[in-house]
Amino acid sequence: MRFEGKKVLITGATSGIGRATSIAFAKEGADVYVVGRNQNRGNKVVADIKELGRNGMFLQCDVSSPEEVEKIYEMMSNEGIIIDVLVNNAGVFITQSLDDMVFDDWSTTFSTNVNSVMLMTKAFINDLKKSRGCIINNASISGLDIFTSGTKNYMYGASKSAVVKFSKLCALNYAPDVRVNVVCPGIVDTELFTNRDFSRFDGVIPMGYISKPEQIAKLIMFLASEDADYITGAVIPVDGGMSLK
(Lines of atoms letter the chains of each structure in order from A and count residues from 1; the text may use other names and numbers.)
(Lines give C-alpha, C1' and ligand atoms only; values in the text may rest on other atoms or scores of the structure.)
Protein backbone atom coordinates (compact mmCIF):
# COMPACT_ATOMS: atom_id res chain seq x y z
CA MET A 1 0.00 0.00 0.00
CA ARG A 2 2.69 2.48 -1.03
CA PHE A 3 0.11 5.03 -2.22
CA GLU A 4 -2.43 4.97 0.57
CA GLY A 5 -4.21 8.33 0.61
CA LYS A 6 -2.46 9.56 -2.55
CA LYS A 7 -4.27 11.05 -5.54
CA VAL A 8 -3.06 10.02 -8.98
CA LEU A 9 -4.05 11.54 -12.34
CA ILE A 10 -3.38 9.44 -15.44
CA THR A 11 -3.96 10.45 -19.06
CA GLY A 12 -4.69 7.91 -21.76
CA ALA A 13 -5.97 5.79 -18.90
CA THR A 14 -8.80 3.90 -20.56
CA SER A 15 -6.68 1.23 -22.25
CA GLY A 16 -3.23 -0.32 -22.51
CA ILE A 17 -0.49 1.01 -20.24
CA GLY A 18 -2.74 3.73 -18.81
CA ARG A 19 -5.42 1.25 -17.75
CA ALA A 20 -2.88 -1.15 -16.25
CA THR A 21 -1.25 1.70 -14.34
CA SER A 22 -4.60 2.95 -13.03
CA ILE A 23 -5.44 -0.48 -11.64
CA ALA A 24 -1.94 -0.93 -10.20
CA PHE A 25 -2.11 2.37 -8.29
CA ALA A 26 -5.58 1.52 -6.96
CA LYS A 27 -4.33 -1.86 -5.72
CA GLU A 28 -1.75 0.00 -3.64
CA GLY A 29 -4.18 2.42 -2.06
CA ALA A 30 -4.40 5.42 -4.41
CA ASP A 31 -7.48 7.28 -5.55
CA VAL A 32 -7.21 7.43 -9.33
CA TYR A 33 -8.46 10.08 -11.75
CA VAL A 34 -8.84 8.43 -15.14
CA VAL A 35 -8.45 10.80 -18.08
CA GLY A 36 -9.47 9.83 -21.59
CA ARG A 37 -11.86 10.43 -24.45
CA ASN A 38 -13.92 7.23 -24.41
CA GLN A 39 -16.67 7.43 -21.80
CA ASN A 40 -17.58 3.73 -21.87
CA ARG A 41 -14.02 2.51 -21.47
CA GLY A 42 -13.36 5.13 -18.81
CA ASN A 43 -16.37 4.04 -16.80
CA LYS A 44 -15.19 0.43 -16.92
CA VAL A 45 -11.78 1.39 -15.53
CA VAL A 46 -13.40 3.40 -12.75
CA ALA A 47 -15.67 0.46 -11.91
CA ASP A 48 -12.60 -1.78 -11.58
CA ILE A 49 -10.94 0.80 -9.33
CA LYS A 50 -13.99 0.99 -7.08
CA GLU A 51 -14.13 -2.81 -6.84
CA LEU A 52 -10.70 -2.54 -5.23
CA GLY A 53 -12.17 -0.25 -2.58
CA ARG A 54 -10.63 2.95 -3.87
CA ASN A 55 -12.15 6.15 -5.20
CA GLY A 56 -12.06 6.57 -8.95
CA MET A 57 -13.34 9.25 -11.31
CA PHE A 58 -13.44 9.43 -15.08
CA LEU A 59 -12.57 12.80 -16.61
CA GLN A 60 -13.49 13.02 -20.27
CA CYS A 61 -10.88 15.18 -21.95
CA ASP A 62 -8.91 15.62 -25.15
CA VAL A 63 -5.59 16.40 -23.49
CA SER A 64 -4.26 18.02 -26.67
CA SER A 65 -6.84 20.80 -26.20
CA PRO A 66 -5.81 23.73 -23.96
CA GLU A 67 -9.46 24.50 -23.21
CA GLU A 68 -10.33 20.96 -22.17
CA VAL A 69 -7.24 20.58 -19.99
CA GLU A 70 -8.04 23.87 -18.26
CA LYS A 71 -11.59 22.68 -17.73
CA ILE A 72 -10.59 19.52 -15.87
CA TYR A 73 -8.02 21.44 -13.82
CA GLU A 74 -10.65 23.98 -12.76
CA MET A 75 -13.10 21.22 -11.89
CA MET A 76 -10.57 19.47 -9.67
CA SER A 77 -9.42 22.73 -8.13
CA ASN A 78 -13.00 23.70 -7.29
CA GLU A 79 -13.38 20.34 -5.54
CA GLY A 80 -10.22 20.96 -3.54
CA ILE A 81 -8.40 18.04 -5.16
CA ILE A 82 -4.61 18.34 -5.18
CA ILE A 83 -2.85 15.50 -6.93
CA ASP A 84 0.32 13.76 -5.78
CA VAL A 85 1.20 12.00 -9.03
CA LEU A 86 0.70 12.95 -12.68
CA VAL A 87 1.24 10.25 -15.30
CA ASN A 88 1.30 11.67 -18.83
CA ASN A 89 0.56 8.55 -20.82
CA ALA A 90 -1.73 9.61 -23.68
CA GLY A 91 -0.24 8.93 -27.09
CA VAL A 92 -0.76 7.91 -30.68
CA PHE A 93 1.43 5.74 -32.88
CA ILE A 94 1.44 6.78 -36.54
CA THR A 95 4.22 5.77 -38.91
CA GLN A 96 4.82 6.86 -42.50
CA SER A 97 7.75 7.15 -44.86
CA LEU A 98 8.88 10.70 -45.56
CA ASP A 99 7.55 10.49 -49.12
CA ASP A 100 4.11 9.43 -47.87
CA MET A 101 3.97 11.68 -44.83
CA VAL A 102 0.79 13.70 -44.39
CA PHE A 103 1.04 16.94 -42.43
CA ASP A 104 -2.24 16.34 -40.58
CA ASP A 105 -0.80 13.09 -39.20
CA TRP A 106 2.39 14.89 -38.17
CA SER A 107 0.29 17.54 -36.42
CA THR A 108 -1.91 14.95 -34.70
CA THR A 109 1.14 13.04 -33.48
CA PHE A 110 2.75 16.11 -31.91
CA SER A 111 -0.53 17.43 -30.51
CA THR A 112 -1.24 14.16 -28.73
CA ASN A 113 2.25 13.02 -27.79
CA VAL A 114 3.92 16.34 -26.95
CA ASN A 115 1.39 19.15 -26.55
CA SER A 116 -0.64 17.09 -24.08
CA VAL A 117 2.41 16.60 -21.86
CA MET A 118 3.11 20.33 -21.84
CA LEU A 119 -0.53 21.29 -21.23
CA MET A 120 -1.07 18.84 -18.36
CA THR A 121 2.26 19.69 -16.75
CA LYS A 122 1.64 23.42 -16.98
CA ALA A 123 -1.87 23.07 -15.55
CA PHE A 124 -0.94 20.91 -12.55
CA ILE A 125 2.65 21.88 -11.73
CA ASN A 126 1.73 24.31 -8.94
CA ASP A 127 -0.47 21.70 -7.26
CA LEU A 128 2.36 19.18 -7.51
CA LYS A 129 4.69 21.70 -5.90
CA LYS A 130 2.26 21.96 -2.99
CA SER A 131 2.08 18.18 -2.58
CA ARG A 132 5.79 17.72 -3.36
CA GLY A 133 4.60 15.23 -5.91
CA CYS A 134 6.00 13.77 -9.07
CA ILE A 135 5.43 13.42 -12.79
CA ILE A 136 6.10 10.33 -14.87
CA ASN A 137 6.02 10.84 -18.63
CA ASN A 138 5.60 7.92 -21.00
CA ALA A 139 7.96 8.30 -23.95
CA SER A 140 9.47 5.39 -25.92
CA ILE A 141 12.79 3.88 -26.83
CA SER A 142 12.06 5.57 -30.18
CA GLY A 143 12.82 8.85 -28.41
CA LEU A 144 16.28 7.79 -27.23
CA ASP A 145 19.37 9.16 -28.95
CA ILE A 146 20.96 5.71 -28.77
CA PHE A 147 18.10 4.05 -30.67
CA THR A 148 17.46 4.79 -34.32
CA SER A 149 15.36 2.20 -36.08
CA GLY A 150 12.51 2.06 -38.55
CA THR A 151 12.17 3.54 -42.01
CA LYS A 152 8.77 5.03 -41.11
CA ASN A 153 9.35 6.19 -37.53
CA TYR A 154 9.83 9.91 -38.21
CA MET A 155 6.75 11.29 -36.49
CA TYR A 156 6.57 8.99 -33.49
CA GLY A 157 10.31 9.03 -32.82
CA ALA A 158 10.60 12.80 -33.11
CA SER A 159 7.61 13.37 -30.82
CA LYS A 160 8.97 11.03 -28.15
CA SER A 161 12.39 12.72 -28.31
CA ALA A 162 10.61 15.98 -27.55
CA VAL A 163 8.95 14.40 -24.51
CA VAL A 164 12.34 13.31 -23.19
CA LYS A 165 13.90 16.76 -23.56
CA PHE A 166 10.85 18.54 -22.09
CA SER A 167 10.90 16.17 -19.11
CA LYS A 168 14.58 16.75 -18.38
CA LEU A 169 14.09 20.51 -18.40
CA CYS A 170 11.13 20.21 -16.04
CA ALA A 171 13.15 17.96 -13.75
CA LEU A 172 15.93 20.56 -13.62
CA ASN A 173 13.71 23.58 -13.14
CA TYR A 174 11.27 22.17 -10.59
CA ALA A 175 13.66 20.31 -8.30
CA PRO A 176 13.55 19.80 -5.40
CA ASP A 177 9.77 20.28 -5.16
CA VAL A 178 8.64 18.04 -8.03
CA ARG A 179 10.41 15.00 -9.39
CA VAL A 180 10.03 14.35 -13.14
CA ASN A 181 11.05 11.07 -14.76
CA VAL A 182 10.54 9.28 -18.05
CA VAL A 183 9.75 5.68 -18.90
CA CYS A 184 10.68 4.47 -22.38
CA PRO A 185 8.86 1.28 -23.29
CA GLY A 186 9.85 -0.89 -26.20
CA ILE A 187 7.24 -3.08 -27.83
CA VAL A 188 4.21 -3.51 -25.60
CA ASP A 189 1.14 -5.62 -26.31
CA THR A 190 -1.42 -2.81 -26.44
CA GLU A 191 -4.14 -1.54 -28.73
CA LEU A 192 -1.66 0.84 -30.38
CA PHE A 193 -0.61 -2.08 -32.56
CA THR A 194 -3.35 -2.66 -35.11
CA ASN A 195 -1.15 -5.29 -36.77
CA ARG A 196 -1.32 -8.10 -34.25
CA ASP A 197 1.22 -10.29 -36.02
CA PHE A 198 4.04 -9.82 -33.55
CA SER A 199 6.17 -12.44 -35.29
CA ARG A 200 7.75 -9.55 -37.21
CA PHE A 201 9.59 -8.69 -34.00
CA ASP A 202 11.15 -12.12 -33.61
CA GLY A 203 14.85 -11.81 -32.83
CA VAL A 204 14.87 -8.09 -32.03
CA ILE A 205 14.22 -8.34 -28.27
CA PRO A 206 17.06 -9.95 -26.27
CA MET A 207 14.65 -11.03 -23.50
CA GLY A 208 12.76 -12.96 -26.15
CA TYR A 209 9.21 -11.73 -25.67
CA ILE A 210 6.94 -8.69 -25.94
CA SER A 211 6.07 -6.95 -22.70
CA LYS A 212 2.65 -6.61 -21.15
CA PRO A 213 1.28 -3.22 -20.00
CA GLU A 214 1.52 -4.35 -16.38
CA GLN A 215 5.32 -4.54 -16.68
CA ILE A 216 5.48 -0.89 -17.70
CA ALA A 217 3.13 -0.01 -14.85
CA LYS A 218 5.59 -1.53 -12.36
CA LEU A 219 8.29 0.94 -13.38
CA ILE A 220 5.87 3.86 -13.26
CA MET A 221 4.84 2.82 -9.76
CA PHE A 222 8.44 2.60 -8.60
CA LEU A 223 9.26 6.08 -9.93
CA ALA A 224 6.20 7.50 -8.18
CA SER A 225 7.05 5.84 -4.86
CA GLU A 226 9.20 6.96 -1.96
CA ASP A 227 11.71 4.30 -3.01
CA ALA A 228 12.63 6.66 -5.87
CA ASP A 229 12.68 9.85 -3.80
CA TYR A 230 16.20 10.79 -4.98
CA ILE A 231 15.56 10.10 -8.66
CA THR A 232 14.66 12.93 -11.02
CA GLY A 233 15.47 13.53 -14.67
CA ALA A 234 15.92 9.80 -15.26
CA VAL A 235 15.07 8.31 -18.65
CA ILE A 236 14.64 4.57 -18.24
CA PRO A 237 14.16 2.04 -21.02
CA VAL A 238 11.85 -0.86 -20.21
CA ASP A 239 12.22 -2.81 -23.40
CA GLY A 240 13.65 -6.26 -22.75
CA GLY A 241 17.01 -5.04 -24.02
CA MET A 242 15.75 -3.95 -27.44
CA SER A 243 17.55 -0.60 -27.30
CA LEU A 244 20.87 -2.38 -26.78
CA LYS A 245 20.91 -3.55 -30.40
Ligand SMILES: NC(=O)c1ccc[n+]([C@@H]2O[C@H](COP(=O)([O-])OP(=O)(O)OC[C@H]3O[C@@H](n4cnc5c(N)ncnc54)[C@H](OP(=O)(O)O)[C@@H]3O)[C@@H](O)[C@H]2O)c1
Second form
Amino acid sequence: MRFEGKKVLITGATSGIGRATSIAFAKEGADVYVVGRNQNRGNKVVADIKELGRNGMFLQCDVSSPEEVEKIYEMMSNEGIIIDVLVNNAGVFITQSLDDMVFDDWSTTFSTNVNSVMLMTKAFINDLKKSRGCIINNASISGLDIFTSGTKNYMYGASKSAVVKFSKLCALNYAPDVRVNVVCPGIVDTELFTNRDFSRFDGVIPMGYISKPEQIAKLIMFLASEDADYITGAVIPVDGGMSLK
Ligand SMILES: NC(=O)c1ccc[n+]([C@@H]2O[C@H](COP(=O)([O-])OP(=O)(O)OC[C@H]3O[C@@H](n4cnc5c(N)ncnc54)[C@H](OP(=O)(O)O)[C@@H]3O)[C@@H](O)[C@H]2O)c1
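Return the structure block for the form predicted in complex with the ligand; the form predicted on its own was the one displayed.
Everything in the complex follows now, all chains and molecules, and the chain you saw is the first one.
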Protein backbone atom coordinates (compact mmCIF):
# COMPACT_ATOMS: atom_id res chain seq x y z
CA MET A 1 0.00 0.00 0.00
CA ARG A 2 2.63 2.54 -1.07
CA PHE A 3 0.08 5.15 -2.15
CA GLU A 4 -2.46 5.15 0.69
CA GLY A 5 -4.11 8.59 0.81
CA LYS A 6 -2.37 9.78 -2.38
CA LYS A 7 -4.17 11.34 -5.32
CA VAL A 8 -3.00 10.30 -8.77
CA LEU A 9 -4.07 11.77 -12.11
CA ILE A 10 -3.38 9.73 -15.25
CA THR A 11 -3.99 10.85 -18.83
CA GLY A 12 -4.87 8.29 -21.47
CA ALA A 13 -6.19 6.12 -18.68
CA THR A 14 -9.15 4.65 -20.56
CA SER A 15 -7.07 1.83 -22.08
CA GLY A 16 -3.69 0.12 -22.31
CA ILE A 17 -0.85 1.33 -20.10
CA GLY A 18 -2.90 4.14 -18.54
CA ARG A 19 -5.69 1.77 -17.57
CA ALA A 20 -3.27 -0.80 -16.10
CA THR A 21 -1.47 1.96 -14.18
CA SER A 22 -4.75 3.32 -12.80
CA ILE A 23 -5.74 -0.10 -11.46
CA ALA A 24 -2.25 -0.73 -10.06
CA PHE A 25 -2.25 2.61 -8.16
CA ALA A 26 -5.74 1.88 -6.79
CA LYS A 27 -4.58 -1.56 -5.62
CA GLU A 28 -1.91 0.22 -3.57
CA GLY A 29 -4.29 2.66 -1.93
CA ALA A 30 -4.45 5.68 -4.25
CA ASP A 31 -7.49 7.64 -5.39
CA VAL A 32 -7.23 7.85 -9.17
CA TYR A 33 -8.42 10.55 -11.60
CA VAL A 34 -8.88 8.89 -14.97
CA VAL A 35 -8.45 11.25 -17.93
CA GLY A 36 -9.40 10.47 -21.53
CA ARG A 37 -12.00 11.14 -24.19
CA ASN A 38 -13.96 7.89 -24.25
CA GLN A 39 -16.60 8.11 -21.53
CA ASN A 40 -17.73 4.46 -21.64
CA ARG A 41 -14.24 3.13 -21.24
CA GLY A 42 -13.38 5.77 -18.64
CA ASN A 43 -16.43 4.83 -16.58
CA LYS A 44 -15.43 1.17 -16.71
CA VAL A 45 -11.96 1.97 -15.36
CA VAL A 46 -13.54 4.04 -12.58
CA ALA A 47 -15.89 1.15 -11.73
CA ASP A 48 -12.86 -1.17 -11.39
CA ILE A 49 -11.12 1.38 -9.14
CA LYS A 50 -14.20 1.67 -6.92
CA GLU A 51 -14.45 -2.11 -6.69
CA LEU A 52 -11.00 -1.99 -5.10
CA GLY A 53 -12.41 0.33 -2.42
CA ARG A 54 -10.72 3.49 -3.69
CA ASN A 55 -12.16 6.73 -5.01
CA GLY A 56 -12.06 7.14 -8.76
CA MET A 57 -13.34 9.85 -11.08
CA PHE A 58 -13.49 10.04 -14.87
CA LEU A 59 -12.50 13.43 -16.27
CA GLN A 60 -13.46 13.65 -19.92
CA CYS A 61 -10.83 15.73 -21.63
CA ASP A 62 -8.99 16.05 -24.92
CA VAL A 63 -5.56 16.69 -23.41
CA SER A 64 -4.36 18.40 -26.58
CA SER A 65 -6.84 21.22 -25.98
CA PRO A 66 -5.69 24.13 -23.76
CA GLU A 67 -9.32 24.96 -22.88
CA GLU A 68 -10.23 21.40 -21.89
CA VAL A 69 -7.10 20.96 -19.77
CA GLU A 70 -7.82 24.26 -18.04
CA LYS A 71 -11.40 23.10 -17.42
CA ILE A 72 -10.35 19.90 -15.61
CA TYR A 73 -7.79 21.83 -13.56
CA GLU A 74 -10.45 24.34 -12.50
CA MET A 75 -12.91 21.58 -11.66
CA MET A 76 -10.35 19.85 -9.42
CA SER A 77 -9.28 23.12 -7.89
CA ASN A 78 -12.90 24.05 -7.08
CA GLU A 79 -13.26 20.69 -5.33
CA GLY A 80 -10.10 21.40 -3.34
CA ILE A 81 -8.33 18.36 -4.83
CA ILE A 82 -4.53 18.61 -4.90
CA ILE A 83 -2.81 15.77 -6.71
CA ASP A 84 0.39 14.04 -5.58
CA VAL A 85 1.23 12.27 -8.83
CA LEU A 86 0.68 13.29 -12.46
CA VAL A 87 1.19 10.62 -15.12
CA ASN A 88 1.26 12.10 -18.63
CA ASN A 89 0.53 9.00 -20.63
CA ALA A 90 -1.93 9.88 -23.43
CA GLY A 91 -0.47 9.31 -26.86
CA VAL A 92 -0.99 8.31 -30.46
CA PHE A 93 1.26 6.38 -32.82
CA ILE A 94 1.27 7.21 -36.52
CA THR A 95 4.03 6.23 -38.93
CA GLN A 96 4.55 7.69 -42.40
CA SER A 97 7.46 8.13 -44.75
CA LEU A 98 8.43 11.74 -45.41
CA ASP A 99 7.03 11.44 -48.94
CA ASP A 100 3.65 10.30 -47.65
CA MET A 101 3.55 12.56 -44.62
CA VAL A 102 0.24 14.29 -43.97
CA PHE A 103 0.47 17.55 -42.05
CA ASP A 104 -2.72 16.87 -40.05
CA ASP A 105 -1.24 13.60 -38.76
CA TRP A 106 1.99 15.37 -37.79
CA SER A 107 -0.12 17.97 -36.01
CA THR A 108 -2.24 15.39 -34.18
CA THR A 109 0.87 13.53 -33.10
CA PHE A 110 2.53 16.62 -31.67
CA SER A 111 -0.61 18.03 -30.06
CA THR A 112 -1.44 14.70 -28.39
CA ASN A 113 2.05 13.48 -27.48
CA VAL A 114 3.82 16.77 -26.71
CA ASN A 115 1.42 19.71 -26.26
CA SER A 116 -0.61 17.68 -23.76
CA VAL A 117 2.45 17.11 -21.58
CA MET A 118 3.19 20.85 -21.52
CA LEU A 119 -0.46 21.81 -20.90
CA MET A 120 -0.98 19.32 -18.08
CA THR A 121 2.35 20.16 -16.45
CA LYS A 122 1.70 23.89 -16.61
CA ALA A 123 -1.81 23.46 -15.19
CA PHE A 124 -0.84 21.22 -12.27
CA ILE A 125 2.75 22.21 -11.40
CA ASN A 126 1.85 24.63 -8.61
CA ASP A 127 -0.34 22.02 -6.92
CA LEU A 128 2.45 19.46 -7.29
CA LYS A 129 4.82 21.93 -5.65
CA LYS A 130 2.41 22.18 -2.73
CA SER A 131 2.13 18.41 -2.36
CA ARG A 132 5.85 17.90 -3.10
CA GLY A 133 4.65 15.48 -5.70
CA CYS A 134 6.03 14.01 -8.87
CA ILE A 135 5.43 13.68 -12.60
CA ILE A 136 6.02 10.60 -14.70
CA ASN A 137 5.93 11.14 -18.45
CA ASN A 138 5.42 8.20 -20.78
CA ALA A 139 7.71 8.67 -23.78
CA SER A 140 9.07 5.65 -25.69
CA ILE A 141 12.37 4.13 -26.70
CA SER A 142 11.59 5.94 -29.98
CA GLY A 143 12.44 9.15 -28.12
CA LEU A 144 15.95 7.97 -27.15
CA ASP A 145 18.96 9.28 -29.07
CA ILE A 146 20.45 5.78 -29.09
CA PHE A 147 17.51 4.24 -30.90
CA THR A 148 16.27 4.93 -34.42
CA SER A 149 13.19 2.79 -34.57
CA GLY A 150 12.32 2.13 -38.17
CA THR A 151 12.57 4.31 -41.21
CA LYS A 152 9.01 5.68 -40.99
CA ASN A 153 9.07 6.72 -37.37
CA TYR A 154 9.59 10.44 -37.98
CA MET A 155 6.68 12.01 -36.16
CA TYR A 156 6.32 9.57 -33.29
CA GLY A 157 10.08 9.51 -32.65
CA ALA A 158 10.42 13.28 -32.86
CA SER A 159 7.43 13.81 -30.55
CA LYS A 160 8.79 11.42 -27.93
CA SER A 161 12.25 13.05 -28.07
CA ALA A 162 10.50 16.33 -27.30
CA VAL A 163 8.86 14.73 -24.25
CA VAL A 164 12.27 13.58 -23.00
CA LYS A 165 13.85 17.04 -23.33
CA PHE A 166 10.84 18.84 -21.86
CA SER A 167 10.86 16.46 -18.89
CA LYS A 168 14.55 17.01 -18.18
CA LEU A 169 14.06 20.78 -18.14
CA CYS A 170 11.12 20.41 -15.75
CA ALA A 171 13.18 18.11 -13.52
CA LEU A 172 15.94 20.71 -13.38
CA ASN A 173 13.69 23.71 -12.79
CA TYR A 174 11.30 22.20 -10.25
CA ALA A 175 13.79 20.35 -8.03
CA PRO A 176 13.66 19.86 -5.13
CA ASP A 177 9.87 20.31 -4.92
CA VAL A 178 8.69 18.15 -7.82
CA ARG A 179 10.49 15.12 -9.21
CA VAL A 180 10.04 14.53 -12.95
CA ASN A 181 10.99 11.26 -14.63
CA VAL A 182 10.40 9.52 -17.95
CA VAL A 183 9.54 5.94 -18.80
CA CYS A 184 10.42 4.64 -22.25
CA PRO A 185 8.51 1.49 -23.14
CA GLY A 186 9.53 -0.73 -26.05
CA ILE A 187 6.68 -2.79 -27.51
CA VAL A 188 3.61 -3.18 -25.31
CA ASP A 189 0.50 -5.19 -26.14
CA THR A 190 -2.07 -2.37 -26.38
CA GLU A 191 -4.49 -0.82 -28.82
CA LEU A 192 -1.84 1.72 -29.82
CA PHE A 193 -1.05 -0.72 -32.63
CA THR A 194 -3.72 -1.12 -35.29
CA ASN A 195 -1.65 -3.96 -36.75
CA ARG A 196 -2.17 -6.72 -34.16
CA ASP A 197 0.32 -9.10 -35.80
CA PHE A 198 3.11 -8.83 -33.26
CA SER A 199 5.11 -11.58 -34.96
CA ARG A 200 6.88 -8.75 -36.82
CA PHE A 201 8.77 -8.14 -33.58
CA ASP A 202 10.03 -11.74 -33.35
CA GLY A 203 13.77 -11.71 -32.80
CA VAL A 204 14.08 -7.98 -32.07
CA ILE A 205 13.56 -8.10 -28.29
CA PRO A 206 16.41 -9.68 -26.31
CA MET A 207 14.02 -10.72 -23.52
CA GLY A 208 12.08 -12.65 -26.17
CA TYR A 209 8.56 -11.23 -25.82
CA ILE A 210 6.54 -8.01 -25.99
CA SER A 211 5.48 -6.59 -22.66
CA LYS A 212 2.14 -6.34 -20.93
CA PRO A 213 0.89 -2.88 -19.85
CA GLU A 214 1.23 -3.98 -16.20
CA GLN A 215 5.02 -4.22 -16.65
CA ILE A 216 5.16 -0.54 -17.59
CA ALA A 217 2.86 0.33 -14.67
CA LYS A 218 5.40 -1.25 -12.28
CA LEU A 219 8.12 1.19 -13.36
CA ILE A 220 5.76 4.17 -13.23
CA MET A 221 4.79 3.22 -9.67
CA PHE A 222 8.39 2.74 -8.58
CA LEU A 223 9.22 6.24 -9.87
CA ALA A 224 6.20 7.67 -8.03
CA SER A 225 7.11 5.90 -4.78
CA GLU A 226 9.27 6.87 -1.82
CA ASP A 227 11.84 4.32 -3.06
CA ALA A 228 12.62 6.77 -5.89
CA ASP A 229 12.87 9.84 -3.65
CA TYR A 230 16.32 10.81 -4.97
CA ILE A 231 15.56 10.13 -8.63
CA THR A 232 14.69 13.04 -10.92
CA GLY A 233 15.39 13.70 -14.59
CA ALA A 234 15.84 9.98 -15.23
CA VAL A 235 14.89 8.51 -18.60
CA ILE A 236 14.41 4.78 -18.18
CA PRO A 237 13.85 2.21 -20.93
CA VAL A 238 11.45 -0.62 -20.06
CA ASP A 239 11.81 -2.55 -23.27
CA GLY A 240 13.17 -6.03 -22.67
CA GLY A 241 16.49 -4.78 -24.07
CA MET A 242 15.05 -3.74 -27.44
CA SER A 243 16.90 -0.41 -27.52
CA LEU A 244 20.24 -2.23 -27.13
CA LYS A 245 20.05 -3.51 -30.71
N1 LIG B 1 2.11 0.30 -26.74
C2 LIG B 1 3.40 0.52 -26.93
O3 LIG B 1 4.12 -0.35 -27.48
C4 LIG B 1 4.06 1.77 -26.45
C5 LIG B 1 5.45 1.87 -26.55
C6 LIG B 1 6.07 3.03 -26.14
C7 LIG B 1 5.32 4.07 -25.62
N8 LIG B 1 3.97 3.95 -25.54
C9 LIG B 1 3.22 5.11 -25.03
O10 LIG B 1 2.35 4.71 -24.01
C11 LIG B 1 1.26 5.64 -23.94
C12 LIG B 1 -0.04 4.88 -23.78
O13 LIG B 1 -0.29 4.14 -24.95
P14 LIG B 1 -0.90 2.66 -24.96
O15 LIG B 1 0.11 1.78 -25.56
O16 LIG B 1 -1.47 2.32 -23.65
O17 LIG B 1 -2.03 2.83 -26.09
P18 LIG B 1 -3.62 2.97 -26.00
O19 LIG B 1 -4.20 1.76 -25.36
O20 LIG B 1 -4.05 3.30 -27.39
O21 LIG B 1 -3.84 4.21 -25.04
C22 LIG B 1 -3.75 5.53 -25.47
C23 LIG B 1 -4.57 6.36 -24.53
O24 LIG B 1 -4.40 7.74 -24.87
C25 LIG B 1 -5.67 8.35 -24.84
N26 LIG B 1 -5.68 9.51 -25.72
C27 LIG B 1 -5.29 9.58 -27.02
N28 LIG B 1 -5.47 10.82 -27.49
C29 LIG B 1 -5.99 11.54 -26.48
C30 LIG B 1 -6.40 12.89 -26.34
N31 LIG B 1 -6.32 13.76 -27.36
N32 LIG B 1 -6.90 13.29 -25.15
C33 LIG B 1 -7.01 12.44 -24.11
N34 LIG B 1 -6.62 11.15 -24.18
C35 LIG B 1 -6.13 10.71 -25.35
C36 LIG B 1 -6.67 7.27 -25.24
O37 LIG B 1 -7.91 7.52 -24.61
P38 LIG B 1 -9.25 8.04 -25.31
O39 LIG B 1 -9.40 7.34 -26.60
O40 LIG B 1 -10.31 7.75 -24.30
O41 LIG B 1 -9.05 9.51 -25.45
C42 LIG B 1 -6.05 6.04 -24.58
O43 LIG B 1 -6.51 5.90 -23.27
C44 LIG B 1 1.35 6.51 -25.20
O45 LIG B 1 1.92 7.76 -24.88
C46 LIG B 1 2.31 5.73 -26.08
O47 LIG B 1 3.00 6.55 -26.98
C48 LIG B 1 3.32 2.83 -25.92
